[in-house]
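One chain comes next, on its own, written out as C-alpha cells in the form predicted on its own.
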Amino acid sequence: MKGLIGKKLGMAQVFDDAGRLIPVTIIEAGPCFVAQVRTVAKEGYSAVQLGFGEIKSKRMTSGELGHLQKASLAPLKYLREFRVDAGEAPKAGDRVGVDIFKAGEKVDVVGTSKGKGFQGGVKRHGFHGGPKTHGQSDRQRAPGSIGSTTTPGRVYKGKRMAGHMGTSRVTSSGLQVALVDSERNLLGVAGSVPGPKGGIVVIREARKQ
C-alpha cells in the first residue's frame, strides 16, 4: 500500500544534480495511523482507512473516538480510505510514514481547489466574450446566446454558464517525489498541487505509471 494524507504547506525551489531548479510543493504528509482495516471476508473488499491529524478528544463525537479506540489510537480529525491488496494490508494501529515514497517515484495528489466564489462565464469557461467594436458597449464579457427558440425551445442541463467556482476534487495526476524527509514528515513534489495553504491533500501511488 502507498497512500498518505498530508498537509500542503506551500511551495519551494530544489536543485537536483544536474543544477536544475525544480519548483516542488512542500507537503506534511502523516505520520498516519491504520485506523481499520477492510476485509474481502467482511465488507467485501481490500482497503485500508487511514488517519491523521491529532485533536483534542472533545472535538469528536463519541462514535468516532471510540471507532479510533478499537485501533488503541489518538483522536484524529481526518479520515481515508486506500484500497490495497489482501496481502499487503497492515494491521490496525500500526503507523504509516512518508518513507512509503522514493525520490524519483510518481503520485497522483488528490485536493480540493481554491473557492473562487460566484465567477462569470470569462474566467469560469474561458468564453472570449462579445466584439470589441461595431457599437456595442456592454457585451466584453457577457456569454451570448444560450440556446434557440423553437427547437429545443429550452435550455439544456449542463450548459456552462456564470456560477460558483472552486471547491471542487481535483487531482493532479504523475507528480514525480522530488524530497523525502523522513524526519520531518515532509514531502516534496515535482510542480502544483490543488488548494490553499493548509487544504488536506491525498497522495498515492500513480495511477498511470
Contents of the next structure:
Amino acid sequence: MKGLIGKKLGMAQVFDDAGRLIPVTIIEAGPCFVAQVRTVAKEGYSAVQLGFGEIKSKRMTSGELGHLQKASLAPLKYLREFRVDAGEAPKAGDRVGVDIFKAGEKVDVVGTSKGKGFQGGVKRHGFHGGPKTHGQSDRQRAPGSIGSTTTPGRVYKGKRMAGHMGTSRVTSSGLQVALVDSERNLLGVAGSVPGPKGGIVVIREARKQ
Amino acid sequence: MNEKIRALQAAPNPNVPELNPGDTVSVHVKIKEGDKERIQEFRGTVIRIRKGGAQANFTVRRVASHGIGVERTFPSRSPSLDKVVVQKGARVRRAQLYFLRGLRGKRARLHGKSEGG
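Next block: the form predicted together with its partner chain, after the form predicted on its own:
Every component of the complex follows; first up is the chain already shown.
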C-alpha cells in the first residue's frame, strides 16, 4: 500500500539536482493512521482505511469516535480507503508518513477541482463558439445546433450543453515527487494538483508507471 | 505565502553579491556534462534585476561576435551559480536598461562610477 491523505498548501518553485527551477505543489501529507483493515476473509477484498487531520472530539459523532476507538486512535477528520496488495499486512493504528514516498517516484494525486459555477459550452466543453464576423450577432459563444429535426424529434440524453462546472473528482496522474520533508510532513509534487489551496487530496502510487 | 512553503524555498546563494542595473559582471555557471562538471563564464551588463525571494532573477546582456546580442537570465538563488564577480559599475537612470538593445558600438556604452571589481 502506498497512499496518503493530504492538504494542498499551494505552489512554489524549487531547484532540482540539475539546477533547473521546477514548479511544485506543496502538500501537507500525513501523518495518517490506519483506522481499519479490510480483509478478503471479511470484506472480500483487501484494503486499509486511513485517517488524517486533527479535529476536536466534540465535533465528531459518537459513531465516528467509536469507529476510531477500535484502532485506539485520536479523532481524525478525514477517512479514505486504499487498496493493498495481498502480501502486505498493515495493522489498525499504524502510522503512515510521507517517508513512504521517495523523490523521483511517480504518483497520482486525486482531488476535488475548483468550482466554476454555471458555465457555457465554450468554457465547459471547449466549443469554438460561432463566427465573429460576417453579419453575426449574439452568436459568439453559442453552442450551435443541438440535434436534428423531426427524426428523432428530441435532444439526445447526455448532449453537451451549458451547466455546472467544477467541484468534481479529478486525478492528476504520473506526477513526479520532487521533494519529501518527513520532519514537517510535506510532500512536493512537480506540476499542479486539482483543487483550491486547503483542499483535501489523496496521493497514491502512480497507476501507470 | 504559506509559512510552511516558505521554509522549503531555496536559501540565497552566498556566491551572488548584490547587483545593480548597469553593472558589468562575470557570471560563472556550473555546467554538468555527463558526470563531469565544468565552469562556463558569461560576461556582460546587468540590464534587469527582478526581486521576489526564491524566484528572484537577473538578466545579463552581452554582444557576441558579429554584433549579435545575447541575453541570459539567471535565477539569483540557483545552486549552479559558482561565482558572480562585479567588474565595473555604471551610473544609470532607469531600472531596466532595455534601451541598450537598440544601441550598437560606442553608443551602447555606459558611463559613470566604477565600483566593485
